[in-house]
Structure formats: structure tokens, C-alpha cells
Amino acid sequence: MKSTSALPPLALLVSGCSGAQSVLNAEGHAAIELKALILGIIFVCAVVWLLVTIALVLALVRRRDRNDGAISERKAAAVVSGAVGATVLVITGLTIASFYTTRALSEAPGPELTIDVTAQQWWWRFTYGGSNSADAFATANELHIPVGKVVRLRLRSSDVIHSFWVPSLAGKQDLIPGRENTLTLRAERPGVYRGQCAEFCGLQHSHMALFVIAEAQADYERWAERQRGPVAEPTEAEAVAGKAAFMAKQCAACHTIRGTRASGTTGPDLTHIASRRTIAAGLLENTRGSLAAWIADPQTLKPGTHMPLVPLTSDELRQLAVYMEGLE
């Protein structure tokens, strides 16, 4: 019984070593380098702890020889000197390891793709192709990158300090108002990697998630081609009515839907919102019911969000949800 009673606490401790957001689940070049450094530091610290514990136990159980006090003092001086020397060696070794890891991260080859990342309370805007390019397009909270390619992120904030962190791919980097920082990603394997704002940025900081979708080059190019295009005109009656409601209720003042007169920049680009996995920065799965709930009362679901409460009839709400669901 005693041996099994320790299993739940042990399971709780190791549960953080894997999963959708773990530095030990390294799948990117930078994350792999950082993981090696972390494990090296843990190993060195474990060895130091073990040696200190052994020395402490030996000192406690060893019988003191009262007749060689002078020798004991010399031994004590030797032990202290040895401990100081070992400490200097350990710290020097860890410093060198940290230096070479940092240099390895900064020596990544030139980027093959550059994406602008803008953090806002409390969501992420990803702009591909540059703001002045005819082929440029923007998405929200979902970053697609090709596997094996070096991707350079240009990080900016439009309000307060945020921090971009996808632990399975790279270390975190702050986004500071009025300043541009950069971060390099290179995913080694396809997958969906969860990220998070890692700098407290206000009431909904914990609900500011993002997802990085790493996919094969051909899949990425097909996705990007779809994202560049405008949405198709709705044909279903409810969707047509939903589009009319979207324009009439001034949703177009805050959001963009390419191919329509909606060209707002305050809120996320909704051109292909139906292709995203979640809405509201990872708060809800992207379903018709979630879309309707979010449109109906965003302040209850995410208090403090900048999306206002828009008065809608039940028919308008349903029609808007149908229209949003069709924006693929």
C-alpha cells in the first residue's frame, strides 16, 4: 500500500513533462537546443545535490576524533577550498553551455518566410506577405508555417507588453509597444502546437492563446492560396440575410471580410474564419453554436474584451452564425 500511495503525487509531477504546451515536448530547432540546455542544468544540479547530501550524511554519522583537532581544521579548510573550486567550475560550465546555446539560436540561416505578428488585448494578428503587398492576407490566433523552413516573426504590440511563447518550438519573446522584436521558428515535424501570451497583459491574459500549425510545404501553399482569395458570395437564404445583418449592424466597421465592403482593422480579419479551429483566441471551439454565443454576448464569455454587445434579434443572431460558418 505504501508503494502505491506515492503514485498519484508522482503522476501529478510528471504530467507537466509532456502535452500540448511543454518545453520538454520539443519539436522545433530552438526548442530542441533549449531542451538540451535545460536537461543539462537539471543533471548537473542533481549531481551537486546528491554529492552535498552524501557529504552531509557522512558528516552526521562519522564519529569525531577529539585528539586530532588540528588535522580536522586542515581537512575542513581543504573541503571548503574544494567546494569553492567545484562551485566555480560548475558555474563556469553552465555559463559556457548557456553561451553556446544562445549562439546556436542566433546563428540560424536566413529566413525563408517572414510573418508580422501583432499582439492586442487579447488576441493575435498574423500578417503574411507584408502590409503593402497585393498578396498579403491576415489571420487571427492561428499561425500556419511550413515544416523545415526558417520562419522569421516580426513582433509588435498595439497596446501593452505581451509575450509570444510556443514552448514546443522556441523560447518566449516580448512584444513591446513602439518597438519591433524578432523570433525565429523552424518546426521539425508537422503538428499543432499551442502557444500563449507569457506576459501579464490584463484581465483576459490567460485567454490569449494561439496555435501554430506546422504542415508540409504543399499543404501550406494550398492553405495560403485559399487565404489570399476573397470569400464566395453566400447562396443560402439565411447566409445572405446574415451578410446583410453583418453590414447593417456596423460589424464591418471593426472587421475585414475580403470581397465585401467590410474593411475594419480594430478586430480580427474574418475572411476565412470558418477555417480556424477556435475563436476568441482559443476560448471556444469554432462551431455554429460557439459563434452564436460569442456574437450574442462576448462580455459574458470574455469579460473586458473590446468587442461590444450588439443588439440582435434571435433571427439575426442565427443568420449571422450561419454566415460566419460559411466563411471558409
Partner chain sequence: MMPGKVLNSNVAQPLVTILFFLLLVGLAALIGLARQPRQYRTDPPVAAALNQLRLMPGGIGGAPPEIYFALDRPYETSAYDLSQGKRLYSWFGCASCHGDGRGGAGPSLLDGWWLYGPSVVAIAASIRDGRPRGMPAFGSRMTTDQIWQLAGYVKTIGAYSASLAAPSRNDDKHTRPAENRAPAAILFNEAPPVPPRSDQGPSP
Given for the second form:
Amino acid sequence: MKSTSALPPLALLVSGCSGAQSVLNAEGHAAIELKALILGIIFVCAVVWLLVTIALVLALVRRRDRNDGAISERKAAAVVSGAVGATVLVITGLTIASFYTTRALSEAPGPELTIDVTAQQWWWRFTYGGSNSADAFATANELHIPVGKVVRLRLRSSDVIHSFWVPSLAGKQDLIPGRENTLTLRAERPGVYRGQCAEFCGLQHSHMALFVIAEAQADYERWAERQRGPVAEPTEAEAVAGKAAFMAKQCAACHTIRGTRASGTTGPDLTHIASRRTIAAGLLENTRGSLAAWIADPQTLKPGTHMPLVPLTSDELRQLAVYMEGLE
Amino acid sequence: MTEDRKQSPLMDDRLDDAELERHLLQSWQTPGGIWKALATVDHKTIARRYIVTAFVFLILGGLLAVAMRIQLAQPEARILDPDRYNQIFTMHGSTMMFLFAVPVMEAMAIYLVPLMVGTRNIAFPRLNAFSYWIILAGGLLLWISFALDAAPDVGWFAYVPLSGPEYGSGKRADIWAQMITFTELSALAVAVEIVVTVFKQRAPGMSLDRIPLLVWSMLVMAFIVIMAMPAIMFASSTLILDRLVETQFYNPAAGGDALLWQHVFWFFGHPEVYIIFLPAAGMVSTIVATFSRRAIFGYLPLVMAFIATGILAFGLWVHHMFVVGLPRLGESFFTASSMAIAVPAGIQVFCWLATLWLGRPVFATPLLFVIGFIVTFVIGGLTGVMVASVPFDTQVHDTYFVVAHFHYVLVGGAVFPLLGAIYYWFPKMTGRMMSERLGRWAFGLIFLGFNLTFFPMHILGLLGMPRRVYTYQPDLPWGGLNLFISLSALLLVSGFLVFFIDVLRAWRSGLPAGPNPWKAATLEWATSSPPPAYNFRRIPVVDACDPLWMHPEELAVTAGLRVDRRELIVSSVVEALPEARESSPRDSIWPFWAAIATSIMLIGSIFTPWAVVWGAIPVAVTLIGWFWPKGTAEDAS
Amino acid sequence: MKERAALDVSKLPLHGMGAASPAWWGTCGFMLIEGSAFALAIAIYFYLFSIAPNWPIDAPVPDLSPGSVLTLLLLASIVPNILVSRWAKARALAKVRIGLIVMSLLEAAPLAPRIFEFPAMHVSWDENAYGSIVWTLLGLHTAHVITDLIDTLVLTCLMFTRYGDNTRRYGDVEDNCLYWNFVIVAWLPLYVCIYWVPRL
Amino acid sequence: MMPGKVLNSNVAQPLVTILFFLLLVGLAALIGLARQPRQYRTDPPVAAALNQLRLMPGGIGGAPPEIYFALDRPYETSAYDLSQGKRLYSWFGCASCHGDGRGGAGPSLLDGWWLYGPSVVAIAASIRDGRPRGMPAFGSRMTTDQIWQLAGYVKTIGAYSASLAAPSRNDDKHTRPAENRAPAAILFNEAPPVPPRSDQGPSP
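Output the form predicted together with the partner chain next; the form predicted alone has already been displayed.
What follows is the entire complex, opening with the chain shown before.
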């Protein structure tokens, strides 16, 4: 009933813009190290499991002689001690391996770029260039980084505990209220990497995705330049009407569009929303249709989200979507 | 005392067997009637209730799991809304951990420990009755709140600040915290009973090196409960204080700390796993020995491994917190200690393998479950080694890999042995045999269904699927595996269905078992099945680890106990030399009233802190009623 | 299975005392549980201490006098407590009765300075984490004092009834004395924590 | 002897347990009929109906629309809506004038004096349409649903007695007891109120 209205935009879901979100698809410095360690440990453990299972099967089906009592008891004691010794060796080896990986990961050189990450229910705010410098800008749910550069993320939460996890680039790190954590990334290859909140954070924990876009330094600079720049002024009549609706309706109270009256900080910064691949923290592909669907009824698409259902006429809705689409 | 001597009470050495049984029954049996049923303190009756209750919660928790699997079978499914889903996974975890796994292991201890150490009732039987009513009240609190749409929705470890005053609106988190208080209260009571029963009520001659391994494992489990549960009681109380009267334990703005919760919770939460696993290890040791037809290989190393596990269990809670940003050096220490616990686990597995190797295995259903246990538990243990590694854990923490890992440990490591134990001790508890044919079916379906359900979750985790998501998007490569898992879960459910059908069938019309159907070695098989209210006609005297194998024809017993009152033998801790003829309390309704008074106080305190004050008065009154002497023969000295 | 009488236990006492009594072990078990709880509370005190920029948080150090008076009162009750325990072991009914009355008073006495201890913290439980933990420590210990006081009062009444002169009751008195000693011993680290650690 | 035999302990115990369960699950189902699920989405027609505030002349006091009662007064009784209201209190900058509730540039919300009457509908109207002497109108900035949530919250913090459904303290530093613990009654005489007019609601 309610959900049928949600299906068309859902069916339009992203095809090209979701990078794989997989530990095994390692494209970052840390993730590559981790993948090697993970596969190594899994291999060792698989061998151990195989040996134990073989021993179990043999113990169950072996042919039994009449009187092998006392001798085999002693032999068994020797074998068991040997196996315990082997266990000690294996886990010592794994401990050392894991220790060296930890050390290798924490020996990264100083950061060439620092980005502030603030998590809130249920989206990500990325602030570039410090919070009060003139050319600082904020974006949401989409993190652009230059390939091959060491990027340091300052992780903070403004409500509950979240966890920043982009498996193709690095292991996860929690964002904890009252504390600041850091995570260092270095993408080795350009690409789009999907990530997701990994610590249960309430109703819409499932829909708190982000994309990391690693691109060549020049592309990154171009992107940052445009983000820093002013908002695109609407020219089309529909878009102009959309802007008016945006300012007149409740939208402006929570969202910022730099260069306009809209300066709310509760929701994501929309100055360059059209440059993003998805909306609503990775929920929908960023198209006019899904923008309209999202604005029309966020609570059906993402029940419990803090974006309220604002009653709009269909004209207003279309105009708003057109306006949003023009905010490149 | 002199008075009693003059009256020369009825002693068991002057009676023939039939006469003795009649008198013992008169002293020990609870007469029929609902009212009397509420007052009984027989450990077997209470344990049976505990077990039935725990399995009811297993079924309820399992149904929740099925609901989650239906929701996750396809991407963006809208069968459950996120609020309901969050309540369901919280209920599933809390029910399985606090209302099924821990209570059922304690229940097995309550049933088996007194029988295996050769005594007539558990120590503090009234406390035992109390503990049952308390856990029942806690379970009902949780499930009634679920029916009221007010079930906790913060996960079974209820991290603050999500569960704290600002973000956990309503009474949901308070209900979770108070449910914890109920279950811990009952667990602590049972732990004390087990410790004292094992220390002081062993049959004469059952020195420490002759204690059955199951009893050892239960003893270590009881000590872990005693050391670990205060942590969770403290955690849940401070949470409710934060929410109700504004203390600031978890508020960073006022000097508190969100991570403090995680430290305190996991200081309990990790040992909790061993509270569940160690009894299972004891069951495995027992079943392996019985069906290998030989004494367990490596009794001493096994005991040492149990104790080492119990101690190490307290040194690795931080491995649940590897991604919260603690200093790396400290994390490396916890990697080492977490890995180290693989050594005692390895010792146990190798000793069981050696026992099977040296013995002549009989492939009865209990042994099948043990074989399934070894295969799956080793996987769970090895993935445990994996997540103990800090760098490994940063990738799989809070993903389906971890979900797979702990289901392998808890279902593979504890539920498989438990099901084996039910098949093994069912004849003792009911006097009837379960079906071998259905047992094989149940084992086959559960083993296959379990592995098909949970093994793919490892892969899902590596493919990046976080846990506790109510849905996922269709473009993510998780759909196929999730559908496969949901279908496999049906197989697992059908296996449990066969098991429960077998239980019901056997309870009604199973073949009579006789006292010792498996030709086992420990004392519980020396009495009839089911055991009479007094457990043993005469208390056995023990001179070996496997008394019934050493002396298959006759049982050495004591003589000289009174039969006109409930009397048993208290013996010394190490050598089990008899020290006194102690009386065991009669049935009493007071524990029931005390449990009701305590429940009113605890539930009231969800709503107002003053409930602790006015609620304490009826609790004190019922406790005085409980302990006030009634002038029965049991009070004589 | 045939039974063979191997051991005659008819000469054993009908109730063990001290370590031969399950009740004694039960008391020890509960002391272990509560000891763990106290140890944990102290650990949390130091945890909060370690993350706070200054300690106590936004409050002067607590006044020494009520806590010290309470400590002295508790320590003073050790001697009569041990005496009562000995009399109970010797089954001296009259002495135990008097001793229990005295102990009831001595156990109620610390509640008076305890009332003044809470304001002496100069911080309310809801002001900050420091206030929360010291109030919790005091509250936890007060709960133990009150529990043991009620136990002592009930035992005192019991000793004046016809059930009084009974090995079990004497055992109960001994266990109660043991528990009161635990309440005293548990207080000492709390006292150091609450009153002296902030002064370091 | 017969009933005793029928109800011998072996059969009676599981029976008692199962009976107990059935009884209590039945009880739960009964109470369950009265349960109140959380609502995240207000249907636009419902929101429009909720927006029909019937106020007395002068905007003082009034009656909520019929639908408010049909919905069972959710904004005053649902803990979820109340805590959402609390969130909105900080998100929409109420604190810049009303402080933590004790007032500042704007009047105190905790002293028991309601300039326009203590009914939730008057509070909602104040938020939606604004009031003379500085209270801005939020009708264009908040949705009807949000206005009601905020109004419910504001009514709770200034209530005369604590209610079971109430949000509790914030994790930021706070200066007064949380809403769930103490109603504002302890602050009723704290600040001298603006001199009351008889038509501006009852005094405490």
C-alpha cells in the first residue's frame, strides 16, 4: 500500500556509482596489507581445521586391534602433547604476524590532507579545509580524495556511536561522542568505493552509506575548486520557482545552500548536491525522479529519518527537484 | 540434640529397602497439587522447569531469527519495519543469551550436579526455587514488553549513548536493563548453590580428583558467574541510574565516558561465552567417555584446561573493542591473551579426540551431536583466533563474519553438546528413551542446516555486509547468499522441529529406560530413572573416578542417616571425608512470595526510583518468613 | 544394583559448624560476589579519575569528619563483633543475646554519620561523573550496612524465642558476624578512595 | 488419593509451567491490544487536520482539533514524539532565547506561568504563528508534525507533575533536573514572572 509508491525510485537504483564494498576488493594501502594478513590467517586456520577433522574421522573409523591398550595410551599422550605444542606455535606465529601488520599500518607517513568527518543519525558530513578557514566547505556522504596521497580523517560523532568503514580502503574505526579518533587512508587506485556505518546506531543504521571517490590529483583539485565555489544560480523558470519554494518552505530551516538565505545546519549541505552520485546516504541514485520521490515522502523511503514529510503540491515538488538537479 | 537421641529417631540402617523407600518418600516427596508445586524445592523438579522454560525461550528466540531471515531473504524487503526489526534482533540476542543459554546450562547443573556428586538435594534448595521464579519473571518482563511494542531496540549489548537517556526514548532500555538484573540475580544464586554443593555435599570418598568432569566444568562456570556477573549488574544498574535519576556515568559532557559502558559490559560479556561453553565442554567429556567405552583421556589436563579457560576468560574483553581507538600497545596485549585461550581449547579438543581414538566408539545420537560439535566448534574457535587479531578484526568487526563466528561458537560449541546431553540424560530425567531414528534425523538436519545457514555468513562479512541491518540494497552483491541462508535456515528449523517432536513423543510414550541404559560410569546412573525425590536410597561411597565401571555389580553405600527428616551428608572440600549429617530444607512457599516481592520492586524501579525504598519492605518481610524456623525436624541439631 | 554398607555415618553431628556448614560457604560465596562488585566499583572510580582533567570534578575535596567518624565506629565494632562470634561458638546463649543487642546498636550507629557523609561530598549525584560514582559507592555500602543490620535485628529477636538455643542459630550468628566483618573490611578501601585519593 | 495420583509431581510440574506461560502470554496479548506503536510518518491529510488549531480570541487557550483526540493525544503521551520534540528544541534554536527552559531573552518555560495558557494547542499556536514581543513564527520553518512534537515537549518540561512518558536528560551539560525526574514545579517560584493578566492562564 504505502510501499508501492516507493518502488519505482527503488527500481531505478544505482548501477554505475556503487563501488564494491568488500574486504577482498582491496584498493587502499591498508586494505591491501589487511587482505594479505586475512587470507594468510584463513589459510593457516583452514589447514588446522582440516587436520583436526581428519584426526576425528580416523579416530572414529580406524580399525581396532584387540590389545593396543597401554602402548597406544602412551603414544596418544605424546601425540596430544605434540598437538598442544603445535597449537602454541601456530598461535604465536599468528600473534606475531598480526603484530607486524599492526605496526606496518601505524607507520604511515604524515598526512597530506586532513578531512573532518562528523557522523550523525543517519548520514555523514565531510568538512574540508578545517572548520573556520575561508575556503572551507562541507559535503555529505561523498568523500573525494586524491589517489596515492595519505589522507587523515578526524572522526567525530554528534550523537551516538557510529563506525566509519570503507572495506576496500581500510579497516573500520568508531566515531564516539566525546572522543576524537583518526583513520588514515591511502587509495592506491582511482575508483569509487562504497562504505557503510558498521556500528548499530538506531533506526536507519542500514541506510547510512557513503562513497569514497579516489581520483587523480588534478581531478580532485578541480572537484574541490568547484565545491568551494558559489552556488549555481537557477536560470530556468522551473528552477527559479523551485528556489523560491525551497526558501519559502521548511527546507531552508535545516539545509544550507551557500550564497542563499538557506543556512540550516541540521541536514546536509546542499550547495552542490547535483554533483553527488546518491542522495539520502546512498539510498537512492541522484536523479530528478528520486529527488522528487525523496522530498515527497522521506519517511516511507527511510522510516525514522530526521527529514520530515513536507506537504507540497506536485508543481512545487517538480520545481524543487529541478532546482536541486541544477545545483552542480 | 540429647532430646533427639532419647526419642531415637528412625535411622536407615534399621529398615529394609522397601520400608526405607517408603519413609524416605514421606520425608522428601512434594505432595501433589498446584499450591504444593509452587512450594517444592526438589532440585530435579526445579531443574526440569528451568529446562522447559529455557527451551520455550529457545523456541521464541528461534522464531525471531526466522522473522529476521524472512526479512533479509531479499533486498529492500518491507516485511518488517526498522523499528520492529531492531526490537527483534535485540530480543533474539537477549533471549538467547540471558534467557536460554545461561539458564539452560545452569538448569543442567541443577539437575545433574547433585546426582553426580551423590547427594539428595542441591545446597540452598529454597534459593534454588527463588532463582527459578526470578528468571521466569525476568523473561516475562521482556516478552510482555515485546507484546506491548516496548521491547528494547538497542542490541543485546545496549551501547550507550544509543541506550542512554538522550537517545533511548521510552522505557525500552530500562526494561532491558532490569531484565538483566533479573537474570543475573538468578544466575548468581545458582552459582553459589553449585559451588557449595560441589564443595560440601560430595559423596564420601569423592576427593577432588574423582569429581566427574561435568561437575568440574560446572564448578568453574559457577566461579566465572560469581566473578563476572557483578560487572553486568553494575553496568545495568548504572545505565538505569543514568536514565532515571540522572547520574552521569556515561555522559562525556559531565566527566563520564561512553567507552566505560563497553569496558564494563564486555568484562562480563566475554566470560559469558565461557559460562555457556564450559558446561558444554563438561557434557562433551561425559558423552565422549561413555560412548568410547573407556575413561576419559587426560582427566587432569582437562580439569586444568577448564580452570585456565576460566581465568583467561577475564583477560580478553578488550578484543570486542578493537575499533574504538584504544592505544595500539594495549590492543596487542589483548590479541595475545585472546589467542592464548586457544591453547586450553586445543587441549580439550585433543583429549576428546584421543579418547575417541583409544576407545571403541558407539555411534549413538549423543555421540553424533558431539562429533558435530567438534567439527563446528573448531571452526568457531579458529574464527575466534582470527577476530582476536587486531588488524583482522578491524575489517570483520560488526559484520556478518562475526555473526557467523559467534553462532559457530555458541550453537556449534554449546547447543550441539546440549542437544546431545538432552538425548543422553533424557532417559534419566523422564525414565524414557528418545528415538535413535528421529535422533539421527534431528542431528542430520540440524548439522546440515546449521552449516548451510551460518557458513555463508563468513563470506557475507568479508563481502562487507554489516550486522544489524534491517535491509540492504539490491545493487549490493549480497542478495543471492542471503536468500540461500534464509532457505537453509528452514532446514535448521525443521531439524529442531524433529527434535521437539521426538522429545514430546518420548516423554509420553518412549521406551522405558531402566537405571543405566548407556552403561555409563557416573553416579547419576546408580539410581532409578527418573530418580526418586530423595535421589539415592543410601548415599554412595566413592573410591574411583568411574565408580560404576569399577564396581559394576555392587554399590558401596553409607548407613546411619535419619529418614524422619531430610538428611544428607556434608563432607570436606578436598578429600570428601564426611563431616556432618546435615538437614536439607523442606518445601516452602516463601521463595515464591519473595520472588514476587522482588519482581514488584525491580519492575517498579523502572518507573520510579522510590520503588526501591517501598519495594524493599515486602522483600524483607518475605525473606524473614523464608528464614524464620518452623520447628520441623530439619531444625534439630 | 546391590548395595553394600561401607561407611557408618550415624555418629556424625547433626549440623556442622564453621567450614563444615554449607551456610558458612554460602555466606563466603555471597561475600565473594559482593567483593567483586566493590572491586569493580573501585575500578570504575579510578577509570573515571584517569579520564578526568582534574579530580574531583568541579567540587572541593570531601570533608573528612563524617567519613572518619564512621570508619572509627565501624572499626570499634570489630571487637564486640568477634566476641559475639566466639560466644556463639561456645553456645553461650545469654552472652549471645546481650551481644546481639549491642551489635544491633553498633551497626545502627554508623548510619548517623553516613547521613552527613552525602552532603560532605559537596557534589550531588547528578552533577557530574565524580558525584555519581561517590554517591554510588556510598549507596552501595549503605545498602550492605542496612542489610546486615536487618539481619542482626531478626537474629536478635530469634535468639529470644524458643528456636534460639540451637546449633543452627549459633552458626547463623557466626555467619552474621563474619558478614559484618566483611562490611567493615569492604569499607576501608572505599574510605581511602572517597576521602584520601582526591587529596593526593 | 486419586487427585494426588493424577497430579503427582512428575506431571504437575511441566503442566504448572505451561499453564503459567499461557496465562501470562494471554495477559500480554490482552495488554498488547492497548499498545502504541511509534509513528514516523504523519499522513498529509492528518497533518493538515492537525494544523486546524481552534484558538480563543486573542490566541489564548483553545482546543486541539478533533483528530488530536482521535489519535489519542500522541504528542503528549508518546515518549518517542517527546524526545523528538526535545531534539527539535535544540535544532531550531529555542535555547537561544529560552535557554535550558528557564528563559533568557524569552520567557521561562518552567516557572509555571503560561502567558497564553498552559494548553498544548496554545503552545503549538505560539510556535506556529509567533507572539508579540519577539517570539518568531516557525510555521514556515517546521512542519505541523514537528510543531506538535515541540509543543508536546515544551508542555512536558513545564508540567505541574512528572509523567511516565517523558524524555530524560541531554548528554550535553545541563543545569536543571531532567524532565523525567522532576517536573518544573521545583522551579515555579524561581524567577518572578511577567505580571499575569487574568486571561493569560491560571497561576500555579
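Note that the rigid core is defined as the largest set of C-alphas that superpose within 1.5 Å between two forms. None of these values were measured; they are calculated from a predicted model. Numbering follows the first chain given and starts at 1.
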When you overlay the rigid core, is the Cα of residue 51 off by 2 Å or more between these two forms? yes
